[in-house]
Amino acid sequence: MTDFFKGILPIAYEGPESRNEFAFRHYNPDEVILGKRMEEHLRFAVAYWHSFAWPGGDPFGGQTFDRPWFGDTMALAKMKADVAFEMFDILGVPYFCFHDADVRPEGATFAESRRNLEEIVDYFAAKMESHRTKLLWGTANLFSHRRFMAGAATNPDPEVFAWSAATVKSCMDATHKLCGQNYVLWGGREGYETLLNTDLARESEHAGRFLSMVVDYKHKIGFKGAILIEPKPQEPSKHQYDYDVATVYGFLKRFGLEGEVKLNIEQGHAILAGHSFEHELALAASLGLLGSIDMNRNDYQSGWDTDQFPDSVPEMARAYYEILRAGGFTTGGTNFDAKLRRQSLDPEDLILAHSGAMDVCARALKAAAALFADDTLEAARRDRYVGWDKPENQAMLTSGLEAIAARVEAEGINPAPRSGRQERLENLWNRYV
């Protein structure tokens, strides 16, 4: 035990009208909605990274955080290992997610930085038979460090392709030993500066075919986890290729991978590739490729991606009821890519944040739900389409122009418009939200 959050006693349901700010008003992680425990529609986790790894920089300023783990030992990473597993307690989290470089010191050599890290995956490992958290997805740091300043498997350089692949082998090892639900693949740095130096044909045959291997392995190693891919369309490269979900969409299926890989949506991404989350996710689970997501949101007015914690209950609803009409979670979960702001220093800031919005994202999901079982929308949205449903319309879609056109003129056919009801749908949505 360590006495980061002496004091703070585990988070509990309480209802709406509790006045105790360190209780949950709508996550009630035993409620059943639409058939199933609150908890298991939303299997929150927290992210390491931005909760234990990160120092507090922006910009344009350095480390405000001050950590009794931050360093670069095995000691201080089992510290921080210990300090994690104390929150996920005090939350009642059900899942964690980590990069290995968030979680073990980079050593003087590869080998030395897989050792670092097994070692860490066993005291993980130990911790987790003790403790209800588990883990929710791993993923591999192939930006961070200046050898993946121009990408990873599209770095012109074949030695940081090598490394790169190493290193992804070494993160389904350890996720594969954790018993993970999904191993995640994002490019931070697959993209291009300047076309003046860039071969978009070779960066692109280099990422299919290294995403190719992720799959062969996962297959190898008997891993049953889903393999999944971030996308974002910039920041920091210019631009990524993983810029959104249709242009991944299209890069599986260049590979023929669309069958094996789907994708862990991010909500501050899709604002930055100029969606909104709710398109990213319906289009998504159109697909088939809906996984998991990344939960936080942007600052509107900065324009870049500033990992806040989620705070508006519409936005979120409007997320949740796509995942709720695509079916639910499978291997996925709500994970919080967040962060605490630079100023919010103490122990309590980082509880409350996360409590905080697991309450956004459970009071959400009921509104969501509750719209979804009335089926008052959906059915609109059915009505809209009805006239598909008669066989001489279906008829269409497998006949040619020239049939078409001789129907048009033999029936006389001479559509008028119909309303597509947004207004009056909008406000359907705002009586539950």
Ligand code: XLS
Second form
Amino acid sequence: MTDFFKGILPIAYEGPESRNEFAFRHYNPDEVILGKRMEEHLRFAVAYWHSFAWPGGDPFGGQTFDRPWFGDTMALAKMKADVAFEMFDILGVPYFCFHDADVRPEGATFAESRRNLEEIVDYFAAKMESHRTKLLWGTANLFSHRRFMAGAATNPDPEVFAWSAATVKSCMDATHKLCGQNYVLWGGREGYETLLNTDLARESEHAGRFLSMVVDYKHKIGFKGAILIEPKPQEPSKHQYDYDVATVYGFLKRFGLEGEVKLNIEQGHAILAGHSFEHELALAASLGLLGSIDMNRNDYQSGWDTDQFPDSVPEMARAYYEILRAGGFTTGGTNFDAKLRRQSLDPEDLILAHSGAMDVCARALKAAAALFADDTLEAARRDRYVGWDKPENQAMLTSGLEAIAARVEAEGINPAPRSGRQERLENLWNRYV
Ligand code: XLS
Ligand code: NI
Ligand code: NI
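Right, the form predicted on its own is done, so what does the form predicted together with D-xylose look like?
Time for the whole complex; same chain goes first.
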């Protein structure tokens, strides 16, 4: 036991009227919603990087957090793991997620970094025997170190491609060993700063080959989890190749990987791409690509990926509504890819940021589930397309322009516009949220 969270007891559900700051008001893991426990709907995960590795810097100032585990030794990496699992216990979260660089010190050589990772993975594995928190996903940090400044798989330097491939292999091995449910690839610096020095055709070809190798290796080692790509439009690169859901779908189709790879969709990245979170979720679901979500909140003014903890129930309800419509998570979950504001220095801040966000998500899920179960909204949606149930209209989809044109004249087709009823549906929505 460390004493970092000294005096903070496990957070329990006390109901909406509780005045206890350290309690859940809405997140009640065992409550059954639409036939499934709330915990299994939401599948919360803590992001190791933001909570335990991020020092609190911004472009104008450095470290603000003073954590006893900051430093580059294996002993400190183990202390960090101890504190992390203590927080997982306090929150009762079922999952966590990590990058290699979050959990182990960088070695002097690739081999030393790999051994450091393996040692921490063994340390995690031992902890996971006596704690309930499992691994939602693992990933590789292919963006922080200066060697990746021009990208990883899309780097002009083949040695960086090699280093990146070797790193992903070691992170897939780690994820597999810890029985991770998914493996994530966020293309950190897979993009460009200027077209003046960039060969787009070559870089995307390399990205496609790289991803194919990841899929091959998954099958080779018998990893049963899902491979997920996390789209993002810009930052850190001016233009990121995995811009948004639609772009990644085109990329997967091009390389024949659409049946092998799904998506990890992040709230803030959707906003940066000029979409809403629910748009990205609905589109991914419609394409059969919905895998997992990175839950956070973007500042709507700043234009940065601010990775704040979610605080808006109506917004999150839209997201969980799409997830419910898609049938819920399978291997995926709700990873809090969110960090404290840099003035939030106290251990309590770390706990309450998560417990509050879990409550926001739980409340949103409950509202979305009630509306979904009521079926009025879905009935209105179905009704809007009801004409397509008629066989003569279905037949148009397999016919051609000439036959349809003949039909229009023969039957005297003359469409009568119908209301889209948007405000009525918004009123319905607001009765639930
Ligand atoms: C950064 C990404 C990153 C991924 C994992 O914007 O959200 O945190 O989730 O590499
Ligand atoms: Ni993310
Ligand atoms: Ni992000």
